[in-house]
Structure formats: C-alpha cells, structure tokens
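A single chain, nothing else alongside it, follows as structure tokens in the form predicted alone.
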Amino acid sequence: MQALGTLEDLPETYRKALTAQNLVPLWPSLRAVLPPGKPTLRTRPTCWEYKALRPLLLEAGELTPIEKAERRVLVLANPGHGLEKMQASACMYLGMQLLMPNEWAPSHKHTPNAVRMIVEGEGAYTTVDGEKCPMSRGDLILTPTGLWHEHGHDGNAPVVWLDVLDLPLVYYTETSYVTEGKAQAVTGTMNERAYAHGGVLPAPMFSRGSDRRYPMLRYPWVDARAALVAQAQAHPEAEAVQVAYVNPETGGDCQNILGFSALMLRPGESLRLPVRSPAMVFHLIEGGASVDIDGTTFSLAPADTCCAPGYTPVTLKNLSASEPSFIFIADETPLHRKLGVYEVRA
C-alpha cells in the first residue's frame, strides 16, 4: 500500500486557507480512519477486581449521600479510551452502583439503554414502567430507553449492581439526555413469571404483550442458571453451554444495541471463543475462571469484571476441576449486525 502525502507536504498558506473555510484534506488522515485489514483498537484488555473496588464503593456511600449523588456509581473506565471518557469499550459503559438501606434513587428516564446485573445484597428493587423488580444476585433487570425507572432499598445491608449501558454510542450521536420524574405507582410485579415456561406465552387478549416493546424486564438468575445446567446435562457434547437474554415474544435481542448472555463453563473446561468484531465484557457470577485476551490473562473471582476488545482471540477457562463456573456476558453484537459490520474471523 503506497504512502500518502502528509499535512506538512502542503504549503502553510494553503493549510491556512483551508482552515479559514473549515476544510480538511482527507489524504493525510485516510490511513488513520481506514486502516488496512483491521480496525485501530482503542479498547484495551482491562480487569476490575471487585475486592479492590468494593471498599471504595462503600466509602463513597459514607462520603456522598444519595441526595448528592442521585446515582452513586463508580465507573469502570477503560484506559485505552482515556478515563475521562468513562467508557469500557467503544459502545459500552460499565458502572458499579451502590444503594444503602432505606435509600431511594429518584425516578427518571433517559435515552441510553441500561441493564442491571445484581452483584450482592437483598431487599432492593428497581421499579421500571410501573413494574417492581426485586433484586437478587445474578438477576438481570432491563431499564430500556425511554422507560421510567427508580431504585429503592427496604433491606438492611448494602446492595450493589453492575450497570451496562450503550451510553458512549448514544452520547456520540448527540442524543443522550435524561428527564426527571416523580415516584412511580407500582402497577405490577414479577411479570417474568408469565414467560417462565418455554414455548408458552400469555394469551394476547389477556396480556400486555401486544403493546409492550419490552414485555420482560427482569430475568431471574435462578431461571437462567437452571437453564444452563439443564442444557449441560441434556447436551454433554455441546461445544459451549450458553443462553441468551431475549425478548420472549419475538425471540430477538432483549435490547436494541447491546447483547446479553450467560455462559456455563463445565468443570475444567477451556473454551476458545471465535474471533469476532464486537467488544465483550465478562462478569463472573459464580465459581472461578481465567480470561486470556490475546496473551493478557486475568483470573476472575466472583463479581470481577473484565473487557476484551473486538477482533481479538479470547479463551475462557474454568479454574475448578469439580465445580462449574458461570459468566455473564455483554457485547456489541446487535449493533454490529444492524450496521452490517459484524464479522467472524478464523
């Protein structure tokens, strides 16, 4: 591939004339925006250990009352993007959020999509679109774009969850904003029970399914875990044991931009993932596992989180020879498919 001219090749008077008209020559930067063969990756392999993060999060609870924080969050920032950008990958934001007993994080709605993966504690809940969603370890709760949501805590110990948002993308498109509201009236709870049995849906005339874009807002870990264990038992020959979090009425992704799944690593199992274009986030729910990202290896304990850039080989390994490990995965696959840039490489 031939070398292209640089900005310095151009006379200073010409460069000044371009600047005066808000013009920029493409060729000096063409290789930067269209690199040959593979994108330029800013996302770095990064791990956030919960045992190191948790004391700082609890200290934040002492230093900053919820009234001063609204959402008490420590952002898991990827240094490859710059810590000030507050992003884990090009399109994913991660944050660890703390709610203390008797606190209430006020109702609001925003344009970015969010999910909550519950890390520890009992007694808290999220009310989304009038539906009260209890929080237990490993549960996944959706707060999709444009839906009112608030967090409350009736228990007696701290509750922590991992936030995953498509905020970097929505912010980049200049469409990110929030609207504040008042406390919601609870109109329902545990709506996920209506979708608890495979192949059986609520009858349309009696369900809200026909007018709800997101019919299921809470995905209990007890159900996802049971599905993984059953899959492993029914198909011991399967290359991978994985379930996706989907819209139960359409079978499509549960949200628009990011994809979510849970993976079970069988005792002693080592799993090499396909090299794909989307970046991925791994959050360990149970067990112990290692994540090798093109030679950078992290050992994960429960509640640890790590990020892998796209176009990069990843190998997961269960560190136990006798017990399974369970991993929550978030990635950018739905977005890549919609843009037509999704790619799998050998």
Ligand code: GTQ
Contents of the next structure:
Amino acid sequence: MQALGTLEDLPETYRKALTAQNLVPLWPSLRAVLPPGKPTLRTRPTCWEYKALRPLLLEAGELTPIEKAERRVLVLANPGHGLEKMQASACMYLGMQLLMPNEWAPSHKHTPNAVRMIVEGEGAYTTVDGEKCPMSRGDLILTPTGLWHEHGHDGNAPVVWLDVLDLPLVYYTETSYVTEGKAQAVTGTMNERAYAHGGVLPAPMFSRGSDRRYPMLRYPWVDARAALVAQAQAHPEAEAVQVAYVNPETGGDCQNILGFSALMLRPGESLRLPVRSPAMVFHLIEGGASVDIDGTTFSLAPADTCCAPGYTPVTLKNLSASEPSFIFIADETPLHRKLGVYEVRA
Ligand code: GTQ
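The form predicted in complex with 2,5-dihydroxybenzoic acid (GTQ) is what I need now, so please give it after the form predicted alone.
Below, the chain from earlier opens the complete complex, with every other chain and molecule after it.
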C-alpha cells in the first residue's frame, strides 16, 4: 500500500491557512480512518471478576445513599476506550447495579435501550411500562427505548444485576437523554407467561399482544435454561447449543441495536466461535468456563463478565467434564446488520 504524505510535508503557512478556514487535508489521516483489511480495534479483551467487584459495589451501598445516586452502578469500563468513556465496546455499556432492601430507584425513561441480567438476590423488581417484573438470578428483563422504568426491592438482602445498554452508540449519535417521571401504576405482571409455550402465541384476533412493540419484557431464566437443556438433548450432534432472546410476535431481535442470547457448553465442550464483526460480552450464569480471545484467556466463575472485540477469534471452553456451563451473551449484531457492515470471516 502506497505511503501517503504527512502533515509535516506541508508548509506551515499552508497548514495555518487551512486551519483558519476549518479545513483539514485527508491524506495524512486517510490510513487511520480507513486501515487496510481490518478496523483499528480500541475494545480490549477485558474481564471483570465478580469476586473483586462485589465488595466495592456493597461499599458503594454504604457510601452513597440511593437518593444521591438515582442508579447505584459501578460501570464495567474497557481501558482500551479510556475508563472515563464508560464503555465496554464501541456500542455496549455494562454496569453492575446494587439495590438494597426497601430502596427505590425512581421512574424515568430514556432513549438508550437497556436490559438487565439478574446476578444475585431475591425480592427486587423492575416496573417497565406498567408491568411489574420480578427479578431472579439469570432472568433477562428488557427496558426498550422510551419505556418508563423504576426499580424497587421488598426482600431482605442486597440485589445486584448487570445492566447492558447501547448508551455509547446513542450518546455518539447525540440522541441520548432522560425524562424523569412519577411512580408508575402497576397494570400487569408476568405477561411473559402468554409466550411461555413454544410454537403457540396469543391469537391475533383477540390479542392485545400483537399491537405492542415489545410484547415480552421478562425472560425467566428457568425457561431459557430449560430450552437449552432440551435442545442439547434433542440435538446431541449440534455444533452449539444456543438460544436467542427474541420478540415472540415477530421472531426477530428483542431490541433494535444489541442482540442477546444464552449458550450452554456441554460437559467438556470447547467451542470455537465464528470470527464476526460485532464485539461480544460474555457473562457466566452457571458452571465454569474459559474464554480465549485471540490468545488472551479469562477463566470465568459464576457472575464474572468479559468482553471481546469484533473481528477476533474467540474460543469458549467448559471447565467441567461432568456439568454444563451456561453463558449469557450480548453483542452488536442487530446494529451491524442494520448498518450493512455485518461480517463473518471464518
Ligand atoms: O437502571 O435505569 O446502568 O438509567 C445506567 C443508566 C442503569 C437504569 C444504568 C440507567 C440505568
């Protein structure tokens, strides 16, 4: 590839004349913005151990009352982007949120989409668009763009969950903002039970479901786990055992920008993932697994979370020869497909 002229090649008077007109020559920066063959990846393989994070999160519970935090969250920041950017990858934000018994995180709505993967504790709930969603370990709860949400806790021990938002992307596009609101009236709960049986949906003639853009807000872990175990039994020859969290009315991605799935590693299984353009986040729900990201290997215990840049080989291994391991995955696939930049390389 041809070496291009640099800024220093240009006379200083010319450079100053350009700057004075808010003009910039492309060629000194062309290779930086269009590198050959593969993008420049700021996202670094990074792992956040729950064992190290948990005491610091609980300490935040003592240091900062919920009224002074609104959302009491420690952000899982990727040093490759700079910690102050509060991003795990180009488009994903991760945060561990703590709610103590009797605390309340007030109602608001915002343009970024959020989901919560429940990590620890019982008795908390989030109310989304009037629907009260109880939180249990492994449940996935959606807070799609523009829907009111607030968190409460009637239990007696700390509750922790992992927030996954497309905040970095929405912020970058200068469309990120919040609206504060009053406590919501609860109008329903467990609406997801209407979709709990595969292959049958509420009938369109009578259903209120089909006119809701986000018909399913809560994906109980018991159901996702049972689907994985059943899939492993039904298709022992399958390359991988994985379920996607989808909109049950359309079968498409459950949210617009980020994609979510759960994967079961069979006892002793080693799984080489296809090399694809989207960055990925792995959160271990159950078992023990290693994640090798192009030679960087993280060993995940339950509740540990790591991220991998796109365009990078990733191999997942179950560290147990006798028990399955279960991994929650978030990635940027829906966005890449919409942008037309989605790629599979191997
Ligand atoms: O729970 O609504 O981690 O608004 C960041 C922003 C959580 C939330 C985050 C939020 C929330």
